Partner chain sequence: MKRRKNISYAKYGYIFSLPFILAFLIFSLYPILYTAVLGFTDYKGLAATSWQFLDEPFKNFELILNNKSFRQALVNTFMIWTMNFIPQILMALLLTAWFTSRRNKLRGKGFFKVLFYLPNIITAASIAILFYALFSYPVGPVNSLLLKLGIVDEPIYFLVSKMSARGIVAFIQFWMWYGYTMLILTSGVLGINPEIFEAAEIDGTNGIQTFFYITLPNIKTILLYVLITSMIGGLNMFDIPQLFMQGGPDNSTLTTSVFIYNQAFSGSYLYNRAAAASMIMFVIIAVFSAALFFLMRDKSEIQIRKEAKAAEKARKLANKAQGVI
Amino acid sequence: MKKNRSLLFKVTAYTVCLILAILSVLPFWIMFVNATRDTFQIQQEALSLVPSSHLFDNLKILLGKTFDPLKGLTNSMIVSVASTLCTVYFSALTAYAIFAYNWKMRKPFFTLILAVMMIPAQVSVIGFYQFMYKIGMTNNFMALILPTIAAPTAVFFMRQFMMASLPLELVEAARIDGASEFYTFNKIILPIMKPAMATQAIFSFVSSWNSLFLPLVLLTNNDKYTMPIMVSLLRGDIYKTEYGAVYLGLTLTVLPIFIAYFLLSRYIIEGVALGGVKG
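Supply, in the form predicted together with the partner chain, the structure of the chain whose sequence was given, as a single chain.
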């Protein structure tokens, strides 16, 4: 009796999990396959699990129009790497300020960070755009990078990490040895923070890489388009009948993240579970 129930449980659980797993992979698999098929094949039969041979024809069609994956990739790379560096370094610094020093405004400051954690870009976008427009910073990556210096969620996460695994005695010891505060932070604290920084680096990179809203508002010059804006071009009329090319375009945007994800999945999954706080 008990054995039967356990078996029933396992069959149900594995079936559901398997269906969900297929659901996660199938759309991307269809995308990869259709990227290698031409429009005629797709119109004949849209669903195929076996790749065909038209990858390079599709590439030619794709690149013959406005879609420029190399430019998108480069621009996204610049913005994402710079944003990640800003977020990781300054969040650690800010968290350290809250963690290690007893200053008068420390508590109100931390309260502020908690309070603004959930405010999305959407509510300030009009003012932000006008402000950037006035100082001539639209179409300038700095307008996307500099705001990431203030990343409340990352600060919160880093502070949690410091409280769990950074003994204040260490700071005291460094002071006794005569280290300056900046030196202590850069040479002693940062190395200890590596695991937390790596987690935050992954998440801030991904969120910056995937971000569409602000770049779409700020970047109007084709040369500055990031990957998600490039992708949005595939929805336009010029690719209306080029099914294979559209799938290929999507594949090119998804592939880098796919590879990175499967290489780093362990850390990412751990990071999500650890973070708990990520919008």
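Switch from the form predicted together with the partner chain, shown above, to the form predicted on its own and output its structure.
No partner chains or extra molecules come along with it, only the chain itself.
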């Protein structure tokens, strides 16, 4: 009887997981399929899960709309990779300073970080743009990269991970052995933080790669356009929108995100396993 219940539970669990996996993958598959269909098929025919034969036609239309995927991918990659590195490293450094050092304003500083998390970016964008304009940083990737050093959500996540996984005795032992503070952080703390850093790297990369609002405000030079800006301009034709080309542009935008996830997902799994062992 117990074996039957256990088998039924496993079958139910696997069935639910399979359904959820299909529902998660289905929108992306539909996007990939629509990238191979023309506008008439997308608008007039029923939803299809089978690829069509108009991929190269859509590619010609896409390239004919002054859409330069190589330049867009390069610009987005520069901004996203640099932003991710800044976010992950400096957030881990800030979280380490809050966690490992007992200084007077530690709690108020952490409270301030939590308060900043509640402020929408749109509230400060006018002042931010005016500041960047006055110092001549518009049409400059650094205006999109440098602000990512201050990432309150990442700092909060890193601190919580340290509280669960980082023994302060390890830091004290390194200090007793004569290791400098930066050596301790770079050589001892960062390897322990790999699961948390990988998780935040994925979130930061996806957020930076998909960002449209701030790059659209700061970047007005065509040579500086990122992929989301280029894709948003594909629907600028008031006479006709080629939806197949739009879906192809979206597909090209999404592919690097999948690659980043597959490269870093094993670290997330390690982090989950580590948390399970400690629990």
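Definition used throughout: the rigid core is the maximal C-alpha set that superposes within 1.5 Å between two forms. Positions refer to the first chain, counted from 1. Every value quoted in this text rests on a predicted model; they were computed, and no experiment measured them.
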message: At a 2 Å cut-off on C-alpha positions, does residue 32 qualify as shifted between these two forms after fitting the rigid core?
response: yes
- request: Classify residue 58 as shifted (yes) or not shifted (no) between these two forms, where shifted means its C-alpha moves by 2 Å or more with the rigid core superposed.
  value: yes
query: residue 211: CA shift of at least 2 Å between these two forms after core fit?
result: no
query: After fitting the core, how far does the CA of residue 256 move between these two forms, in Å?
result: 3.1
